[in-house]
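Starting off, we have a lone chain in the form predicted alone, written out as structure tokens.
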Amino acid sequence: MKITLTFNPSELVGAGFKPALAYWNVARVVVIDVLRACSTITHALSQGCRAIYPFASVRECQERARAMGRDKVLLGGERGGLRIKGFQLGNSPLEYPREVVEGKDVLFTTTNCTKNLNTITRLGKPKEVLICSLLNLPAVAEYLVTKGEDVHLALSGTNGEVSLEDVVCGGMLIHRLVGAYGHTPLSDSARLAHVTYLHYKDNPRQALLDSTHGRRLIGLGMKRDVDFCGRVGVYDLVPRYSKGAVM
């Protein structure tokens, strides 16, 4: 197993990271966005949401809603951390309880994560694309251990910058994989994430509170979201993105 990592979607298409197509098409890609998209997706699916369809832009989301029938879907997402005008739901996991999303399809667009997913699928056809947050990290780690194949961690970051909470989540996942396999080749970026996680190992939730994005959400009155997303191993789910939907 080889583990590579990018800190934000721009690295995937930049000069610093150009995966050989042969590698990209056999690797499992794990998308990480702790605050908050991957946490929201995982929670919504745990509450019986049928599928989540991620879109890079608000316009694409709205066009698909018209094609599918606005009364048959829910629109969810954010720009700048806030719910998009005309959408029923934002990007807070607390807005996705069972009574709202069970049996429903959600069309979803966010500032960072859904663009990350779009970039990944444009590069080629990875063996699998998995969704990971702290909420379901142990389940994702256990699944990857059973496969024993190359893994690329695609962190979503925030507005093209590195996000501390995503780095710590990625580092925690690396730590579990290294613990299972012993010697595991790591890219320099993966090693940096692992070292950062070790700093927060005894209190990973603190990384969310220390992060720029976490502090911004708290400033917007969303501390409950930050607390919710900081819990580890709440759900035994491994969401997969395939054919335009996360299920």
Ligand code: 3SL
The other form holds:
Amino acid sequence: MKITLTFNPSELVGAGFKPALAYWNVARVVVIDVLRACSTITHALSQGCRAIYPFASVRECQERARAMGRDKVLLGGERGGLRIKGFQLGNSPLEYPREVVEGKDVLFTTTNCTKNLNTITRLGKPKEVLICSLLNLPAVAEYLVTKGEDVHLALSGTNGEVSLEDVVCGGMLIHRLVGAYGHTPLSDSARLAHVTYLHYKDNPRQALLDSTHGRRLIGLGMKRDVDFCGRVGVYDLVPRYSKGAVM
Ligand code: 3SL
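Could the form predicted together with ligand 3SL be given as well, to go with the form predicted alone?
Full complex below, order starting with the chain above.
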């Protein structure tokens, strides 16, 4: 099992990643966005949401809503961390309880994560595309261990920058895979994530509080979201992206 990692979606299309494209089509890709999209997706699915349809842009989301029937779907997501005008839901997991999302399809767009997903699927056809946050990390790790195949961790980052909380989540996943497999070839970026995780090993939640994005969300009055997303292994779920939907 070889493990590679990109810190944000712009690296996926950069020249540096090109040599790995052949490998891309056989790898299992794990998309990570701890604050907050992957946490929100995982939580919504745990609450009985039928499917989440991720879109790169607000316009695509609105067009699909018109095509599917505006009253048949929920629109969710954010720009700048805030709910988009005309959308019923933002990107806070707390806005996705069972009474709101059970049996519903959510059309979803966020600044970084849904663009990351979009880039991944435009680049080719990975074997599987999985969604991981701290909330479901043990379930994802367990699943990957049963497969024992190459994995690429695609962190979402923030506006083209590295996000500490995503790096620590990626590093925690690597730690579990290395623990299960012993010697595992790691790319330098995967090794960096692992080392960063080891720094936060005893208190991974602290990484969310230290991170630029976590502090920004707290500044916007969203401390409850940061606390919610900082919990490890709450859901035994491995959401998959396939044919335009996460289920
Ligand atoms: O960019 C994203 O995908 C979001 O998760 C960022 S935010 O936490 O909603 O600001």
